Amino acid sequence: MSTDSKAKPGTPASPTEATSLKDRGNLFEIATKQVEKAMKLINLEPNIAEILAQPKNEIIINFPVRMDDGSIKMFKGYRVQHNNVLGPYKGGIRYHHEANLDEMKALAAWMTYKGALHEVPFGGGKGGVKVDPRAHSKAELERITRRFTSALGNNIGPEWDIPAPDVGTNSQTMVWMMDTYVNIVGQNERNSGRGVVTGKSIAAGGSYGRSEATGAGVVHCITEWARDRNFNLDGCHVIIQGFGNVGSFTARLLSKLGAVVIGVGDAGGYLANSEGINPHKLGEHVGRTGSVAGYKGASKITRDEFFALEADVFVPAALELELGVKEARALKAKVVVEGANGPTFPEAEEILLGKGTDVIPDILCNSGGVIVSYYEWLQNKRSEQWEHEDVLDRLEKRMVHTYAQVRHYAAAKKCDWRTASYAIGLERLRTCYNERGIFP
């Protein structure tokens, strides 16, 4: 693990490509500190804070799957259900070789506050399987998914807990989950059961606009930030870490506004081109190879060189805890827009804010996915199919509205935007608990 010679004692070391997620710090503890800061700001009642301090349910499943060679391999799966006072649990399913319980707890808690902030009637959940999806065939991934779904049983459901795609999963994964679920629940619930997951393909009951939703939400926040700062996005320089669904759609949508992507990176390496990187061609390359590495339209650079690029906008859209103290000191960006969940160490955020870099937090800007997931869920419940333009218009309206609320709250309370975002969500949860009480 790399270290920063200028870091204070006890400061977490900056991550590197070789750094294991579990060695970067406990994600749930970091998430808890973020929320506690907002709880203190609004003077949240201790009883409500006690309820929100831990998930309601932590499910761990060990299940066998037959491999292509006929052997049996055991896999560990998770589903954490943090809170459902505002609606059914909602959150992604992650396939990653470092998936762990504390990670799921943090991500599930973030989903609770994300839904509350955007007034989406969902609670927070998160799940996944400890597996490297790149190491398995499509047939093996299908069997892993179906066995995992079967093992979860009635721990998920369209009115109880609604999974969605996340790192390492996609619409095909969700279709397998949905099909497994509806074949378990019974013939008379096959159609209504389609709403058990969101992020499905269109043919299987998905929503137009869902694939680009998270990236679109990120870009709406960048556009609003630019309007507030009287900053011209046309010709501005952007760097993006992570080029999966969120990073690639963010790059494509920003390029339509005239922004120039000059640097990209993922687990396979980092690239730069001062003249601009074509996001469509890079996306095609990543689709074929699984990484930005080897793309001919840019030059290979180091991770340190990537963070030191002369850019106006930085979008971390990879995994959590990628932006450490060293990276924060190197960044020259005017704004950091968190496309990923929890990409920034708290100490790194302090450095960014201290040098005048704006930080638009994940809970605000990467919520396009859960917002359009809500729209998909509604379409399934109503047996409807909304027009693509209608979905995207609704998403833009919701993102712009919430952005304005956070901007006003942060200014009124003189706090950072992350704390403001959590505080707004907490106040809505507080109102609900104070009205409903605890049964019995």
Contents of the next structure:
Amino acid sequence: MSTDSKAKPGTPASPTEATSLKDRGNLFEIATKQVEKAMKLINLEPNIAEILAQPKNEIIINFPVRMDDGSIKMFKGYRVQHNNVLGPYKGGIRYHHEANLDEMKALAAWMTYKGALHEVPFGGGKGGVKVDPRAHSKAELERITRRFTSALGNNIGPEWDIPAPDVGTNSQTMVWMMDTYVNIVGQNERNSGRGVVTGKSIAAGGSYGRSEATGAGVVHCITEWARDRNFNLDGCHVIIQGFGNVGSFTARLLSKLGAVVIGVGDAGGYLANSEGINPHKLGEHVGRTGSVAGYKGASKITRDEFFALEADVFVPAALELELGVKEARALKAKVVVEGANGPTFPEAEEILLGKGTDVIPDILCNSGGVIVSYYEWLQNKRSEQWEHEDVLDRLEKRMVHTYAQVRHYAAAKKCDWRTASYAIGLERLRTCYNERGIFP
Ligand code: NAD
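Given the form predicted on its own above, I would also like to look at the protein as it appears in the form predicted together with nicotinamide-adenine-dinucleotide.
Every component of the complex follows; first up is the chain already shown.
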């Protein structure tokens, strides 16, 4: 197996502020273990399990980019295509200085199961560049993105593999990718080629509702959870780790429901205010400075203090493997709602479930992005522009529908919600493989 991960075996299941991603454990092995539990539950045929155990394609590209000072720097880019039996590969592009192949493989696999769970006709993919986007000018980021896209060539395409924004990338990154792609494929595909990426700006062919989609999906799950538990969200206390796309929209939408954000944190530090933090003002501060650090409307706290805050709801919306054993023990929340992909160590999840904390898993609750990406892709195919309300209504219906399916499945099979979510997705993949068979 090709891998560039340097994960240390036996690493304790808890990160610290200083623990780098590669020292937290092998994300692909963790993802595999999670899925295997569900495979066992549904007695999945070994041949299908074997197909799903590895990605179909693992692409690594080393490419040169000219820096603003005229020097040339080499970058490493990834695109992992896990499975496409249900539709074109689909998944984000991440710009992070610790991006690595095993992380991409895990994130790509999660996309396969997310699409299958929500009946979105996409497969799973993920990619990115090993780069700290904060260390580069806008012009350098544009050249990195365009060179990476041209190096990917026809490994991406609207009917083959469709990237989207993820950590460290945004609608501008997607517009550069799209523009580069349509300029390489030829003039008769300039219009249809726009569907090569989703998460674009509206002017460049994006969908209304895409920017807030993941946060909106997270909030629909919280609303459904509160209804199930007879819990009043009005006035409840929320803490959110990560204040980028997912974390900031989750905070804004939750505050509309009367929930009070009492703690936030990001790569720059952690803050608390028991009276509530205004997510709009904090968002403006982050827009100006790039971090929650230094925001005047809350006090600085440590990471340990953040996890011990008296909150009802915790939304991890930063990176993977942030919620370890120590954090799980400290958490007082009644529910953990995984806005981020893979934020929880398996050992930490056991502790949470053991003490009665509900865990709404990533592939169920952070799927708003891929669902509205599907709507964007459809709009591009049909040369349509749907109304904002229409997109958000469709998203809500689909989130509520899938949430109810997982609730029902978990109760019927007496399993945790993560296993139930994978199992539902796996059943759909199984049906498809059994009906289509293996060529030739
Ligand atoms: P983003 O780049 O907009 O924001 C990431 C946030 O995480 C930032 O606030 C950053 O400071 C914080 N962060 C980074 N390292 C951290 C650390 N060590 N400790 C604390 N905070 C840290 O990214 P995003 O798009 O909001 O994605 C966040 C998570 O949600 C990721 O796991 C991503 O895969 C997942 N996700 C995103 C989408 C989407 O539509 N953007 C969809 C589904 C899942």
